[in-house]
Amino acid sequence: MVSRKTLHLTWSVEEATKGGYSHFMLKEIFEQPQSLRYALNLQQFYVNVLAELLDRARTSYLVGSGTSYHSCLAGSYIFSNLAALPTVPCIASEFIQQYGRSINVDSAVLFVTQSGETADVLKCAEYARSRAATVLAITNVLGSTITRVARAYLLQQSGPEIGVAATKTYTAQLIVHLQLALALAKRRGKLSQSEMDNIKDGLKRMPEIIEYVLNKHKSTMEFLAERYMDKKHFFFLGRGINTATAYEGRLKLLEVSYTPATALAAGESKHGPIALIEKGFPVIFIAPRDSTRSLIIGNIMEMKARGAEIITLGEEGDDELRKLSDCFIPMPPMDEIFTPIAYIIPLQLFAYYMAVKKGLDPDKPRNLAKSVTVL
């Protein structure tokens, strides 16, 4: 008879499913290369169905709440730039009041909701149906209410997201917007074949790029969180498509570290908000080498001249930006249409480490729930 010493495991089920990570939020941040691979594996037939229905509409709306709204904001730039399709991004809680009387049989409304159960979104979807609009959806949950309400939908296939703060579901939504816009561009004849091939190649490379950014900047963002954890207020500024990145980076910081922050299209900072700037005020710029770069350089100079501490996410080798910045976070080169996917990653890590350094649980921010089911 063999006698073995009993080993008692003290892990809870929750700890076991974290896969060795301290929190679900960090685990899900690092799952993004894989979740993007899943999101790239959409069934093209359904992508084409949604593209056709959007193309038929006289007016198209992109509707979401919180992080999903920010993906809609980025999506509006993507649809315009790739497919020359104007779309109206709208916060779900304001959609009926702002656009209700404009919705009709010639309208298409694309609802973006991670859970498929967000009360504000479902209320808007029912209203759009009552006005005979075409209801479409992007969601992460098969069988959710939005999949039963929508005429057609796409599953982003991110897998379960336990942390309240959306991370991998946001970047997956952006990947879905890009594939949908590419199908629309082909349908509408707005891109050459070589342009389409380049974008497809760029999409395939995104998981690898995200993996590189995660490994390169994990320790950097932890260091910056330690450095800035006592700051009382942050600005997040971006231009063009990365206005959405500024909003989403700010939301992550607010959600999990309870740090007050303001996000703006950088050009709007001089119309009032710049009055808050004083020596040492931290301003985070999202500044890839894109069509807005020369303009955002001017915004950085304005802030620096007033004593702000400049933290910049910019392309590797951009020496001008590096010299203007107190902290420069180098990012790999890529087409500007992909930058919202990559440039949000360091900001997710920053928010996570800010929460941890403050002794907070980033998985369970106070007063928040994963799916908001009340109006």
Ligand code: G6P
Given for the second form:
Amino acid sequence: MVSRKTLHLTWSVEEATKGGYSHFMLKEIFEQPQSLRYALNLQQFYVNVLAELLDRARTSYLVGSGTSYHSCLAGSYIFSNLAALPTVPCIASEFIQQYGRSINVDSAVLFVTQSGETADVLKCAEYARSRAATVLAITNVLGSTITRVARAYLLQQSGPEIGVAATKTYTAQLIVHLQLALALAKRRGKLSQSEMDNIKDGLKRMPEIIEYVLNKHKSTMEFLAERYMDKKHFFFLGRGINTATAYEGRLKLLEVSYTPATALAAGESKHGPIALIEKGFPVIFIAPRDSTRSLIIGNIMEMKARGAEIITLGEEGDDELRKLSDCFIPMPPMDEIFTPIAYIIPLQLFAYYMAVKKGLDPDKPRNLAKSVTVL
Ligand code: G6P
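Show the form predicted together with the ligand, please, the one above being the form predicted on its own.
Every component of the complex follows; first up is the chain already shown.
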């Protein structure tokens, strides 16, 4: 007989009820200021352990499925931009085929998995371990399988997420990536003290910024869902770190409202997808005032010239962008590195209201499971 120790989770019953919200998805979207505060409370010791193991590896991979993969994609930009550490983001179900033969004792694989139980991820973790790679993880569930397989892991501490569509756990994963990247930057001497202090201050301000965005845009996004609910297809376009935001915004929309949508790094749209554009086709641009802005303005013009309906998320006061847009969603100013955390918020709300307006239950999308434990 196997005897196992009882593991007590700190999650309360209250956290697992709707608490006055009509759906868990909406509740969890609104919990983000708090879940981000929790995610900022990592134990520095473990952050440093992961940073050291990633830094020691010859090649590092970031692996996840669904929303967690999107956080890997953003994470890869974050590690490169802050710590000059190249990492390879990869979809879990493709990892072994794509990189299996390259994995060895000099590889580190950071698995990102909210549940810690996704079969595609666990299979890769076993595989990586069998090839003597260093297995690391970011997860939300203490005691989950990934925490037993990984050499070291970080708990994002988002509390239970009941809605099938991941919302608060995505933004928390981004906050964890940022802290890990800071520790890496420090180890590798890639940021000055004042740059590090600025990023730390910015991180601390994120919960407040998210609170502001939630309150400012709840009714805007409900209104936009009403306006666009009959559209048959959407494009989501971003550049740089916000390519991940485009992918995640699209995934939210299609999984809860069953609205077909295409997400692309905006520079790719001219290589084929632009063929779909005709008068009134809705294109959502993630366009903060950052290093990608001038190029994305070019992409907006390309779409506009073909009659697309232009919806943009951009910085408050960006009049050039506002004038080019049929609908402009103003966002508070922030450093580029934080934009994926804030800019996904209106898109989560948009997906939620699109589902509700169509009479669907966003908490239980058809054919989907919160955690997919089969290959
Ligand atoms: C399922 C869920 C997604 C989630 C993905 C990965 O497909 O429906 O919302 O992003 O699994 O889950 P994980 O627990 O590994 O982050």
